Each structure stands twice: as structure tokens, then as C-alpha cells.
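Take a look at this single chain, the form predicted on its own, given in C-alpha cells.
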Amino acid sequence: MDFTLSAEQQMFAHTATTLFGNTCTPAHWRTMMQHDRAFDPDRWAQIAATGFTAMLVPESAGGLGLGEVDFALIAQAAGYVALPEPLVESAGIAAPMLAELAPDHALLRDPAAIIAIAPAANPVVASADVAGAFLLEKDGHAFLATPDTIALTPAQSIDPLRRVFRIGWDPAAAQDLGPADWTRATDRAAVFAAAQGMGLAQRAVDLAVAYAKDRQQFGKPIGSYQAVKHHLASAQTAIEFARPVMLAAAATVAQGDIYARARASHARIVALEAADQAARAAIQVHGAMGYSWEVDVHLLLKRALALTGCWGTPAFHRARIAARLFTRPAGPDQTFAKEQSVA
């Protein structure tokens, strides 16, 4: 499989990196926390204006008609800055599902619309307090509800920049969109969580490397010591091993078979493990102060932990990988296998 990015993909990734880098800095994080906020309407307006919210919506429904690899690059850039806004949940998971179920819905033509998505497997819903609509699961069906029909109860979150809520709703007050492919939504969620994990991991390593270059101990930078080098080299190695797994999973989500599901789960596991390892290494490189609020790396670890707990537990995703390994042929020649159609 060729993982070479096209010029258009590189352009989108560069645009996302620049936009997020300029508008979501550690200073912005701290300002939001000081004001007890986890959503910036001005930043969201800029994100919508770039077209990122419409990437996975078909052109026939008013979107850009791009694919999961394209959006994974945006999700990775969002992870790098620990973006508080629900770009992945709304544009990466909810919007394409709504487009499949109701391609003529007006929400799809509003780039600033935020759709919260609530699968039965998730006990809490992210950013429900800023959503303009809710896509909910019951008995395999998807229901579309408006905020005035939803009861929100704030839930605790380890991540101060990611608000989550328990929700109460009545199916009779919502629009039944019919049977929905929640497995495909889970696959997209897994891949885009992996992409965010890649961004989180790289940001953690970058922060630690910058600190290791500046921090002096015994007359020279601590980055010159082998113990520090080994921690960061191991973290970077985990990132590089996870990257092709994430890209392969993103490229094959549309297959919708047992192989694609296993790849998505594999990507989620290894990328978020890389993020956890990198963030913990960065905290250790910063020493005792790495555990304090004055240092930013703890926010990256908290986001990685928050992502690990949504859209299926690690055990759930390991079981999907096991189902593929124990019921289908394995080996190097099966790396990019897919189900063969029956004539």
C-alpha cells in the first residue's frame, strides 16, 4: 500500500497545522481553563470556514467528498494541539453518518453546525453543551434530536479541555432515521482517535526535546545524557511504528469488513499507547515539575487517557483484532487483505 500523500492532502494538512498552531497554543489552553471554557466560537468559525467540517460529507450533500485518510491528517493536527472543539466527533463521525442516513438534511449544508453523537456504547457524550443536534443510538437505529429535547448532566472528565455529559432523551421526541451502521461509526472513531493520538504523541516528544535542549544540569543540557535520549528515542520509535498502522486503517475503513475493523482497532490501540508512552516520557524528562500545572505535557496525557476510554475499551478493540486473527488467514501476505466478494 502506497502511503505517499498527494499534494492536496499535504495542503490540507499544512492548512490545519497552521490554523491550529496559531489559534490553539498553550496560552489559549490556559486562558480557556481560567475562564472555565472548553469551546472557542471564534476558532470554530475559522475551522468551519476552511471546509474541515465538511470533508467527509459527499459533494451531493454540500460537502467536499473526501476520504478518511484526508480527515485523519486533520485529526492528527488537532491532536497535536489538543484541540478542545469537537471537530472529530462532529465532522469525522456524526456528519458522514447523517449524510448516509439523510443526505438532504439541512445540517449538512451548515459548516458551523455541531452534531453530538451518542452511541449506546458510550456512557457520556463529548461537547454536548455546544451541540446544535444529537445523533443517538437505540436498538441499532439512529435518532436525530434537537437540544431542547435532551437533558444534560455534567460528568467528570480527566481532561479539563474536553467536557462530557450524561444525556437523557426520549425516542418519541426524536426523528427516527432508521437502521444505522454503528460499526462503521466505531471504525471511524477508532481511526480518528488513533490520528489524534499520533498528534498528541509527537507534541509530547517535541516539548520534551525542546526542554531537554534548554535545561542545564552539571554544566550541559540534559538532552546530552543517554538516559534522557533513550526515553525520547523509544517514544519516537513507538510513534513511527504506529504511523503506517493508522494510515492503513484510514485507507481501508470503507471496506467495512473484519479486516478493516481489525486495522481500525489495531491503529487505535498502538497510537494511543504511543501517546501514553510519549506523554509519560515527556513528564519524566521535565522532572518533578512535569507533574505540575505549570508544565503543559500533563494535558496531553489526560487527552490520551480520555480518548482511550471512549468508543470501546481497549479490551473491546483487542477482541476485534483477535476475531480477525483467529478466523482468517494470517501472515505477511495478508497485511492488506480484504473479504473476497462472492459472485
Second form
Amino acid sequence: MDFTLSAEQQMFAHTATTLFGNTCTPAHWRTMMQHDRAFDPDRWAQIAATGFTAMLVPESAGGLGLGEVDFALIAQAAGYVALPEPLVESAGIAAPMLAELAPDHALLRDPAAIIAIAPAANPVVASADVAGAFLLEKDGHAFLATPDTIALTPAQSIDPLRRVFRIGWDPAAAQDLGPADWTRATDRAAVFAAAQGMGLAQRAVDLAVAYAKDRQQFGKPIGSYQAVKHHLASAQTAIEFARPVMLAAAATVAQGDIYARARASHARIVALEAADQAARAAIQVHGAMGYSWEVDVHLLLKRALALTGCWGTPAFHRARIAARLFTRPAGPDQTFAKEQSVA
Amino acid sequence: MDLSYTPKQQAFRAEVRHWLEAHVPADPLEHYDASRAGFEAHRAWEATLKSGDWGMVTWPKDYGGRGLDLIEWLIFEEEYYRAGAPGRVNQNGIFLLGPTLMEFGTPAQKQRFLPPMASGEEIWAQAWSEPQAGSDLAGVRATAVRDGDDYVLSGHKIWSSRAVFADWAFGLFREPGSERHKGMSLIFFKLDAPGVTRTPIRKINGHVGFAEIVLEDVRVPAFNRLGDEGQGWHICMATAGFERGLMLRSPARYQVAAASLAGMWQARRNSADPLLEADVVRAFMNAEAYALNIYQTASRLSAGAKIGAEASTNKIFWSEMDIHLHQTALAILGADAELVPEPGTLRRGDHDWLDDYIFALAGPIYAGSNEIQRNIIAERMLGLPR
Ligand SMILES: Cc1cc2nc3c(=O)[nH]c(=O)nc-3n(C[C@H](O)[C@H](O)[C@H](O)COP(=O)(O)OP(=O)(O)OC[C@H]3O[C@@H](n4cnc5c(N)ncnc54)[C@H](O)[C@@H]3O)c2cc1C
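What about the form predicted in complex with its partner chain, after the form predicted on its own?
After this comes the whole thing, all chains and molecules, with the earlier chain placed first.
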């Protein structure tokens, strides 16, 4: 039993934090929004060069063969900067699925490839305009399609740094990769949404703390008032009790059982709630500034809102936890339970 | 990161389970705050625990423990709560003063105080709060005057849990004339010493769960001072860290309650408000989240880290979770919620949801109120100005 991160994990996360922090600055968000863009090819090239896109692809399929905990730390750093690029969808969810179904596929050997993924639950596909391939769910199968066979209709997300599209496609024009583990994809999506939520939440608290130290009213920094302090302390508390769930969920995705599913869902629910709580607290602490387009906190709120709806609603995820709670033993000796394999 | 138990840890769990199955009393003991008899029954249980060397498993063998690590302590606690074993009457000793003694005590002090603490021969109360010094603990007025090799203690303490029946107290006293955080010392005194008067105070559940303590020229040897003279505040904050951060409320307590709640929900769901299922699931999630957080903290501490201000987030989380869980239980009970269980009807492992709810309401007050914890988080974790 060891719940600490390894030195390599911390180093990878540090690389991500630095890369994202240097390139995905508030000024850069603003430039992208001005030009109505949600994809920066230069940053994507750098992301591909660091190996983040190959992390969840096994070595036998040309990847780095790392695990969900490793990638979750990258997703958390991506959340902290509300990264516009589809790193999580492509590298965190689509690539490992493709590697399971078609380990020899050339896309897996191209670190810059963007694979869009369209589970039946999602009404829209993120970053479909820059995707080099699509993984599509139909009747439990995964279909692989090239962009020229997909009809894209832009939809407008409330999140200005997220491009979403309704898609039309014809299974006859796509390659049927056979039955696919969409549940596993949902688990990964849940864990990495949770990781992004942790990043979003911490960013919101950090922005609000910085503002509260600076902004003066009644002759004092507003951060010296308890009502302000307590909003932020409550948000930080929510973060502290979502993060270990997220990490544990990442560590158990591979288990693939009812316990792993419940934990992934738990992580997703509480992490996105923490992000929402922190973002709303940050808006409140900023006063009218927080309600203005020019101040960045709304971007965090909107990303959290967007993530909350896709890959299963909170009610869907709560039902997965209920299934675990009501059909398996619960209690203090069951925290790290696994399904016993039937011999 | 490896979230599975080693074979050694699994064997340890089996050993604890086996021992508890053979020893935990079949019927619940009378509450330790309810009467002298209930208190003494719990003391006897502590002696039984000690007979199996289970008093405090993390302490070194020389001091009555087993020299185990924090993960093993968590496993012990998990089995302990699973077994429905009696509450720990000496929790102020073993969970608060014990770890503090381990860190700040001299070898002679450890040898003198820890073994009888582990065995329940000496049961401890915490005497910090005063009528004028609650949240603002640095306002304590009780004094310790040095007289040769002794201290002479005077003052007025209040809200001291278990002090009605306990043997010893660890109190916070100041050098006369000193101010605020300076000049304080942590000093032990016997609750039946000449000059000590204790008056029981009834809690809202009717039990005499805490006491007011008046000290008039109580003489104790300087040996009873923990740490250096004037270091009392620093030591108290370390104790408070153990209290809030890890030891006082082990996750198993809430996991057992959340599992029982799920069972009660399944038995009564047909007659209960369907919306409550979300709360039942939430209670389970909270208990799991708390457990995972504590496992993470235990791993970090084992790797050499120290408990910091994040301990304050724990205190908020467990106290709020406890209230939510018990409110949910009462909501499921519906019209039956107000009914106090008939005496003698609760069996081992049964929950007295009503009494536990009333107890949960104290959570946001003791061990530093949640308002104070939020101040600490904001100022020390987030760096907001005072
Ligand atoms: C069940 C129980 C067991 C206890 N056991 C012990 C024990 O064994 N030993 C012991 O020494 N003490 C014990 N206490 C006392 C406990 O530590 C104090 O109650 C606590 O520190 C609060 O102090 P107070 O009651 O004087 O409240 P006050 O300090 O008077 O506070 C009253 C209210 O004002 C709020 N408040 C105070 N100051 C601030 C501030 N700066 N900012 C915001 N809000 C503030 C508080 O949060 C609280 O809501 C126990 C209390 C309870 C309820």
C-alpha cells in the first residue's frame, strides 16, 4: 500500500505544468478567442514532442506504455490552463481504445495525430475540425472513419475555448473495428474529466486568492474578510477530498470492474463539483469583475460546465456508484476491493 | 502508487479480525459518559485490548505498542470499527497526548506515561478550554507558578471531555504575567489531586460528557511538564494537528456508518422518499473520499512528510460528512426518527442514529470550530491576509 507519486510521475507532471504554463497563458487565451480559434498548432506540436500523446499507447503499439495515473497528472495540468487542444480526448481516451482494437494502426505511430472520439452518449464531438480520424460508437462497436467521410455541423459551446460539432456519418464508409470496450472508455473519460476538474478548481482558487490579496475595500484587502476567506477555504476543502479519489480512480481504471467504475464515477462527480464550486466562489470574490468577460474566471466555470455533461451525466455516474454500493459489500475493509476473478 | 495491501498487511488484518471476533463483548457496553459503571466497563475493555497488545499498535513495543506503521494502524482501526468494538475511552490519551508525548517527551516521561495509557490504567482528559478562552485559546488564564522542583497550578478549565471520571488531565497553563502565545506550558495533573474540583456538565444528549475543572494551588512535579517551559503553544498546535489531521477520527468509523446506512436504505426504500437515495450514495462517497485522503496522508507521513494546515480541511470534511450522514439516516427513519431506542434493545453493531446525530452536531465545534479551521485554511494554506 503506497499512495505516493513516483519521482518520474512528478517529473512528467512538472514538464506538463511548465509547457502549458508557458504557452497557454491568459494572454494567449485572449488571442485565441479574438481570432475565434481553439487550436494552436505550435503548442500541439510541442505536446506531441514531449510524448504526452503516446503515454497510454502500449510500447508494443509504438507508445510509451504508461498508465492512467501518469496521464491523469497531465490532464490535471491541462485543466489548470483550460487547455483548448483535445489532448485528453485524443490521447487519453481515443488512442488507448484504438490501441486495444487495432494495435498496428499507423495513427498510433504518429504522435501528432488527433483522433476524435464520439460515444453515443455525447451529442457533439470536440475538436472534430482538426481530427485526423474518428472513433465512433454504434451498437457497441467502434468504427474508424476518415474526416472526408464525416459531415460536420458546428455547434456553439458556452466554452469559448472548446470547438464542438454535430456529426453525420455512414457506417458503410467507415471501418468496423468490432466490439469495443466503451465502458472502459467511459472510465478513462471520467477519470480524466476529474483530473481536469482538479486543475480547473485549483486555478479558480488561485486566481481568487491573488485578487483577494490585491483588491481593497473599506481600507483593507478583501481577502482579510472572513466571508471571503470562508468561500475559498470551502472550495479548497472540496479539492482536497476530490484529489485522492481522482488519483485512486486513475490507479484502478485497469482493474475494469464494478469497483473501478464506481470510483471513476465518484472522482468525476466530486472533482467537477469542486471545479464548479471553486469557479463560482472565484466569481463571487471578484465581484462585478468576476462577471465581466475580461476576467478569466468564467472560462474555468464554462469548461467545468461543459465537462459535466459529456460522457454520462452526474445521474448516470451516481447510478454506477449506487450499483457498486447496493450489490457489493461496503465498509472499511472494502476501500481497495477488487472483483475476485472466478476461476 | 500501489493501492493493494501486501501479504503482510493482509495477514495483519486477519490477525486483528480473529482476535476481535474472540474478544469484543457481545452486547454494547453502557456509554462511557453515561455513568461511572459505563466508564469502568470501558476501562476494563482497554485492559482486555492490552492483554492482546492492541492498546496502541503504532507505539514502540517498549511503551506498550507493537511498533507498527500508520497503514497498519488504519487496518487495525478498520477491523476495530467493523467488529463494532467499544469506543475508546482513552482517546484523548492515546490519539492526542500519546503522539505528542512521542514527539516531545523525554525518555523518562514516555516510560512513565505511555504504558499505563496504552493499557487504560490511566485515562486522560484534555484541559485546554477556559470560560474566557475557547476559540481564542491563546487567551488562557490558568497559571503555573514555578516553586523549586514543582509547579503550583491555579485556574478554571471547562468542557473537558471524560474529565468527570478520568484519572489525569493535560492542561495548558501560563507563567503569571505572560501574554498570548508566549509563556505557556503543557502540564499534566491528576484529576483527584488536592485542590482540584471537577463539576460534571451535561451535554445535550443528557450525558455528563464533560466537566468544569477548578484548580486551586495544585502542586505537581516539574517532571509533569511536556517540552520546554514556554513551549506549550507550539506543543498544543502539534497535538491539534494529530487531532484534526489523522488520529481523532479514523475513516473506518464513517465507512461503517455509511455501509449501515446503505443497508437501512435498502430495507426501507419502499416506504421512504426516493430522493434520499442520492444522499445515501453521497454518504458512501464522502466516507470513501475521507478514507482515501487519510490513506494518502498516511503514505505521505510514512515517506517523511509532516502534517500541515491541510489537517484543517480534514476536520471540516469529517464533521460535515458526519452530520449529513446522520441527517440522511433520520430522514429515512421518517416519523420514527424522534424515538429514542428502548434501553437494552441495541445489539453490537447496531447504530443509534439519533444519539449519533446529536453527537455529530458537536463536530463543527470541538477540536477547533469549523469557522476557525476555515480561517486557518485561508491564512496558512492559501496565504490570505489576517
Ligand atoms: C463535545 C465537546 C467536547 C469538548 N471537549 C473538550 C476537551 O476535552 N477539552 C477542551 O479543552 N475543550 C473541549 N471542548 C471545547 C472546545 O474546544 C471549544 O468549544 C471550542 O474551542 C470553541 O470554543 P467556545 O466553545 O468557547 O466557543 P467560542 O470561541 O465562544 O465560539 C463561539 C462561536 O463563535 C465562533 N467564533 C469564535 N471566534 C471566531 C473567529 N475568530 N472567527 C469566526 N468565528 C469565530 C466559533 O466558531 C463559534 O461558532 C469541547 C467542546 C465540545 C462541544
